[in-house]
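Only one chain is shown below, in structure tokens, and it's the form predicted on its own.
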Amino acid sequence: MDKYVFIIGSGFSSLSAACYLAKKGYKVTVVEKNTTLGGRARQFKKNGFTFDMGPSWYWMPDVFEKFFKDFNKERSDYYSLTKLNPAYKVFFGKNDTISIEDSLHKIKKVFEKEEKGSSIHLEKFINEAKSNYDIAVKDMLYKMPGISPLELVTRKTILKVRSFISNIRKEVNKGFVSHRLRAILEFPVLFLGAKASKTPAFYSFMNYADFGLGTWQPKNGFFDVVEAMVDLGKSLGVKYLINCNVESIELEKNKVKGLIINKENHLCDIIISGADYAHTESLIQKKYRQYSKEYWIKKTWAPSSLLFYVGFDKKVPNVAHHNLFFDTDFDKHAKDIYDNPKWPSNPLFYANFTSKTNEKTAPSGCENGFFLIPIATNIEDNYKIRSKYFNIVISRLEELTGENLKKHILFYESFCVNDFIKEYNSYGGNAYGLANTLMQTAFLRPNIRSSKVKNLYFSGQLTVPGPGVPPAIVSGKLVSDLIIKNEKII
């Protein structure tokens, strides 16, 4: 007898979890709210110029490699993929840059110019950092639903006990004096959502994913991964709805009947929500809820984001792909964002200029700009303050590129914490969901399965594993399992 899934939203995974069903034989339909798919990886296009809306970091290649030969696919079957050299480009001043290349035989090199004996110290913390991310990836990430908290208990991960008690900065200052070094190490863990002092040391596996497994770039930028999971999709069966918003689910006593979406009933068996997982609950009845709004508020939230799309009639000097700005305090707008939220009077931003590495994304001599200022959610969002920040980021390019950027600039548009909560539904205009705290790691995360409804389930950045792309990916790949475990079950 066919089961019908029904998944909300079309994030990565969302469109995970329908390649992962529909092999297996369900009957899958991905309703997505907005007119196209990709949920925050979707793309933007102006005027001859093309941006990546959200993720614009390929790391962990191996995550993507791995889902793609689940259904006997290479990744080449879909996108080309190109390695970043320099992966990206720290700026901490004019005329002081810091550029991290593709090998860390190349990087130990830049560390060792900066910081006599840090090569020494990198060697050892990538070495850990290697042993870090093996035991993630192929102990934990695939088998971690957060069911239990005996996923967490295996001979490996006993042996680091450590690494979940002490925090990234410890381990970070232990081995590098220079505050640049410091940065350039606690980076990474800004995708994981929180303040380097707060995030366990284990999490150092993302040094790794970093330093050892490089930055990489799809031909035609993070929409090639939407793209090619699509398809996949559809050639397994699955069906894709756009501009389906939906207004509630239907429960048949505590057991999932089906959606009502655009005012029209939707029967099915099972359901999957992608999408924020506040608004799902909001979907059911009061007294089918797991999570009180009490939850919600005292979690500790990964950062929202203001973001720009520039298009420029020139080419921009003296930056790469990928370019963090660091010229400003790092732990005050840290500070900012977690201890006292409110927008940060010194801004460190993040840009990448696509067209750096493929011409095609922006008009013949032009550049476009993607820039992202991590900020604290649930803040006052108005095109006033939008303005304001926007002429920091240009004012702040202008100076540490030595160009006069301004006039050049043909359009902008951007994004920000209202919008996040009118596309994606966003619990206080997050952008990356919940933070990897110790408290929020593994069976402490949002249950993946509704305790209260039957055949409800979620997937996404709020559950396991946690934020990023490649977690994202995984967690489709998570409740499908347990979807398929538990039907056998019954």
Ligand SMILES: Cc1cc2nc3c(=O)[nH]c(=O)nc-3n(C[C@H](O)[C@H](O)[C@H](O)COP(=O)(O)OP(=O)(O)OC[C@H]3O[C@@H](n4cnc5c(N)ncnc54)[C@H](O)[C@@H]3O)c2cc1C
The other form holds:
Amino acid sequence: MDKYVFIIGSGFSSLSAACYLAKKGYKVTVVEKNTTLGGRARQFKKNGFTFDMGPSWYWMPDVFEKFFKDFNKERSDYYSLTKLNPAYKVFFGKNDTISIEDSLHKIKKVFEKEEKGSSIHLEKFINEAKSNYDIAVKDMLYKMPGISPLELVTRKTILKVRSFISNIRKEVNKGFVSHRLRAILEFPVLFLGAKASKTPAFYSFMNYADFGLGTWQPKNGFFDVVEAMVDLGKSLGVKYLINCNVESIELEKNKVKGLIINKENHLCDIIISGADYAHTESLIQKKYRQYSKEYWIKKTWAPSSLLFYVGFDKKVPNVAHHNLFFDTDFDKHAKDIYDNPKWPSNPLFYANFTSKTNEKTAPSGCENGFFLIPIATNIEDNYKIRSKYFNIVISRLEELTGENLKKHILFYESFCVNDFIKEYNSYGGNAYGLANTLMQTAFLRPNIRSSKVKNLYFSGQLTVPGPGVPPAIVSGKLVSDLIIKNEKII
Ligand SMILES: Cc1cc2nc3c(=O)[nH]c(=O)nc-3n(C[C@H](O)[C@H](O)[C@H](O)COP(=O)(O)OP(=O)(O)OC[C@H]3O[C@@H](n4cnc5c(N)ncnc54)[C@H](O)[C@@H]3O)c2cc1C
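For the form predicted in complex with the named molecule instead of the form predicted on its own, what are the coordinates?
Okay, now the whole complex, with that chain kicking things off.
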């Protein structure tokens, strides 16, 4: 008998789960409330400029390759990929930058120039990071649906106990004195959503992803990946519906019966929600929700973001494809995100200009700029505040690049807390879900299978393994493996 699966949302975890289930013969429909697919990885086009609205750092290419191989395909059947060099440029002040190049060998030279002896420490640090990466990706990631604490206990992880107790900051500080090198080595933690001092040292595997595996760019940006996964899904029989807002999940006692989409009833056997977890639980009666309001309030949330998409009518010199503006103290900024949530007085920020490596993303002679300031969730958001920060960002960019840019802005659009809530039903306007702290790792994250409603499953950045595109793709596999095991097609 056929089994009908509805997947709420079209983020990477949903797109991934759809493919795995369709391959096994489930009848899958993906329903997305917005007008385009991709979740937080939507694309935005204006006046000849193209922007990826969310993710832009393509790390852990092996996870993407594996995904397509699972369907006897190659990633290169769908999109081309280039390793960026430099991977990124870090601004510490005017004429004070460090470029991270595309091989560990070259990066070691840069480190040595900055701090004598640091290349030896870097080699050791990255060797340890690689060993963590091998354990995390090969032995853990795909085998940990977060159902039992025992998933964490393997011969290899037992040998790594110390790295779960220590944190990234401690390990970085042991080997490096330069505040600039420390800032660069702590940067990958930003993807995990918590402070370096709160992130287990085991997560140094992200440093291996950074320096060991490198930063890649799909030819036309991240949206290439969305299109590739949708194409694959269509070839497997998945249906994708946009403009479909799921208004409620219908139950028969404690079992999934269907859902109401745009006021219409749809029957199904299984539901996966890749939408934000708290929102999904708000779609069912209170007595069937697993987590209370207090549960969500107490969680450590990954930051929200203030984003700007800017069209410049000229080329922006002295910047790379990816740029980190670390000319301010991140510890102060981090306090404004995590300890005492408020707008940061002196924020660091990130900017990319994809037109540096693909001129099709901006009209000839122009540049597209994407700017991101990490901020606390749930803080006040209005256009006055946004425009204040836009001025801060552009003034800093002018100062650090030595270029007059304000007069060359054709347009800018912003996206912030209120938009994350309105567009994605995101809890508190979070951008990357729940942080990967020790107490929010593996089985300590929200369940991927509801303990109260039969046939209701969850995927995405709030579940296992955590925030980021590669984890979201893995999350789709974990949830579909569980469904294939539990909800057999007879
Ligand atoms: C600004 C930004 C920058 C980022 N940068 C990077 C990066 O450089 N590299 C990286 O790896 N990761 C990055 N991330 C994180 C990464 O994008 C996410 O972790 C990942 O894409 C989340 O995927 P997901 O499957 O959890 O679903 P999401 O992308 O969260 O999608 C959920 C979908 O559900 C839909 N939905 C919600 N409610 C309903 C409803 N009731 N009915 C129907 N649909 C609904 C939403 O509209 C949304 O489309 C970034 C994220 C953001 C926001």
